[in-house]
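First, one chain by itself: the form predicted on its own, in structure tokens.
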Amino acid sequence: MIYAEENPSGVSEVDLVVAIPTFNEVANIATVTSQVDIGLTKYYPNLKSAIIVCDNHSMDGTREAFLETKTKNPKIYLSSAPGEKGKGANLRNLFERLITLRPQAVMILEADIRNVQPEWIYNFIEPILRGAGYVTPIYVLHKYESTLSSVVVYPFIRCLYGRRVRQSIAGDCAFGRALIEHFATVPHWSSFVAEKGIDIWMLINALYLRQPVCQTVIGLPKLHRIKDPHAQINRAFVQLVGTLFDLMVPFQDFWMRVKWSKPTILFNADLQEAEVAIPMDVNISRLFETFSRGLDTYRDLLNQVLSVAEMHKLDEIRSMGIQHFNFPSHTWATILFDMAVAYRDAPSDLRPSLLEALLPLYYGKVASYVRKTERMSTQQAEEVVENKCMVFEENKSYLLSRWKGN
């Protein structure tokens, strides 16, 4: 719910939405606000725009900033009450506010992107004044910055839902009219999508309103504040997974009938200056030693969940040692279709411990992957990530069975 409002424009109905979400981002709003400006004017100088910030009540001065960024399109201000934190819920008050004013085509811009490009807004919003329905993006990434994505959300999303969408969880993405009044009034919303869990929620939504989805190639990294990238990582794969399970019971009908993947259209895709990824290191001992540990540590509750085979599995593999680390795909599939099942049928309040079990075995995966394309160029890790998702799709009649109780 919107607690407050700041439209010095008066701004009743437009053609453009980009909005902004954001907590504490006095730093570098200002920088973000004037480039959506820029490739607003230029490149839709004939429609009626609009920049939204939807903001979790900052306190450090981003409201501030904000409206007093000089801009030629006008700006509006939201916030949600003192206390309430999470980008889902500073996006729920977005779409609340979408209804009245009736945008055409909706981009959603990261706040802390130091690189933002005004061609990007093009890029986004192009595809959706053509047709499309959700438009996520394909950013210039290392092969190691969003494990998250390339061993758990990007298989499990298009084994489930068909669709083979590689950057669902970046953070930036752009919608149509068809989807507005669908976001702001679906009754399956969480704690986990009003957090982290937002984006992979819009997506599966688009799909389950057979939307079409488009993916826009941008050419360049997307350069956010220095920080590691495995830091809040535990909290992020609790809320993502927890939001792919979430969703399957709602969505059964629609995603139990997909067989296979289809590629999704690309927009931009003859783009010719792509920059490299920026160098990553991960260090795969530590990753090792947080699977182990966590294997003994919830070995009880996997035992409970997993099969006596798959538990023999993991022991195998973690003597194996880091040098010979292999988790193999088909067993991760497994797993994660096993735990899917353990989490639909178990009380609310035990849901979560089911999540950090999971957890240090994601881990596992993530050594595993990053042993077997250490040695590999960005194309060649890719390879690997495609013939992961293809094990996932094979073995789909494996969860289809386990998920009716066969």
Contents of the next structure:
Amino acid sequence: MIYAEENPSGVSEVDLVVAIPTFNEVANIATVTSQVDIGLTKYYPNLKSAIIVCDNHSMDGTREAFLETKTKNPKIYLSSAPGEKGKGANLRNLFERLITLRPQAVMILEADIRNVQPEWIYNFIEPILRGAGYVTPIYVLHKYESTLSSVVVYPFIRCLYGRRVRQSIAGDCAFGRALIEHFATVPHWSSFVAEKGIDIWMLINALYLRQPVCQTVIGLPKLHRIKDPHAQINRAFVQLVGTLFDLMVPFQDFWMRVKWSKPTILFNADLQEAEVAIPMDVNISRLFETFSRGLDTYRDLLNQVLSVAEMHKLDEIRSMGIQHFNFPSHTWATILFDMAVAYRDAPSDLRPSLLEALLPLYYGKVASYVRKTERMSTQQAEEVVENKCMVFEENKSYLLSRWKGN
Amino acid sequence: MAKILVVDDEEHIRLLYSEELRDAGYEVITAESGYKLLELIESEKPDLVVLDIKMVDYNGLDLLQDIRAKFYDLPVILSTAYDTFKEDTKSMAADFYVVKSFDLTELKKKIAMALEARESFE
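Please could you give me the other form, the form predicted in complex with the partner chain, since above is the form predicted on its own?
Up next: the whole complex, starting with the chain shown before.
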């Protein structure tokens, strides 16, 4: 629920909205707001636009910094109640507000991006105005940036819902009017969706409603504030995988019918800018250690969920040691599928422990991916990801069989 | 019977694909260039397009973007003699790609998968 709203220009209906979810973003909100304003003014001077900050009741001056930023387009400030946290909670307030604003196109842009360009507004909004229902970006990524997407989210969503959306958890997206009312009724909401699960929740709902999906090529890396990466990934993993598993039940009639996968529309694909991704160091030893330790810590639970053959395979993988470490994609796919079934069948209070037990196995899969691709170019590593996706798709029959209880 | 449109500027490829795919039970129509391809798709309503990437007058990857923008779910399989095209982001809009060969086993497999995928979405 919207706890507070400020609408100094008295905006009622608009054509375009760019929304910025925030929590304590005083350092960057003015810059992002200005860039958005320049983009809206430059590319859509004849449409009525609004810039909306949907805030988690920040106490650092985010609200003031936003409202005091000089813009040509009107601004609206929304806030959730004190203590109500999460990007999803922010966007839920936005969806509620969009019902009366009735825009044709809505773009969501994260507040901590340091290199946002006015062109990005066009890159996200234009595909919607040309008929797409949902837009996700293709930023220039290092091969080890967003392994959560490469190893879990991309292959899993692609296998289940049949659409190849490469960077669905990038944090930025756009959608059209057809989705506003659906989002506003918040079907299948959860505490995970209220936080980081919101991005895939929106995408999966869009896919379920058969909205044409477009991937827009940005041609630049996304530079944003570095938080504690380890803590962030652990939380994100639980919330994203929890959301993926949660949504499998209400959408089972859809995903159980889907075979193989299909591409999306591309926008701005002529852009062949050879921007270099941000270099990243990955500590394979630490990933392997986390995997190995987790296998011991969660052995009892894993024994209950995974087959004897899978447990043997995990022990065999560990015994290879770091030099020859290889976690086969087939094993990873069937483990995820078995976990999804166990998660569905578990009482709700036991579900978080299943996600915790899966986390070290994820680190093992990441270690294997890094080992396999360390001498590869980004393009070659991308082919490894594509091949992994095919393994997921080829083994969907196993998931179907387990899901139906065979 | 699924209808397949083969777009290739090499006559022997069009002949080979036509014969083999007809033998495999498909209805086949062909085009020797990308000229008025969207109109052809509109009128003939193929169930799938096999598209050459490098034609004398047309770039298959550009044609692919046009097809995808107008016919969102129409399966398109890229057919190529070179696999360097994968470095081009535009190739992501294809359902599959195959390297040109006289053995069409891989092409037939990809056609079956793409048609199955499309059917499952309907």
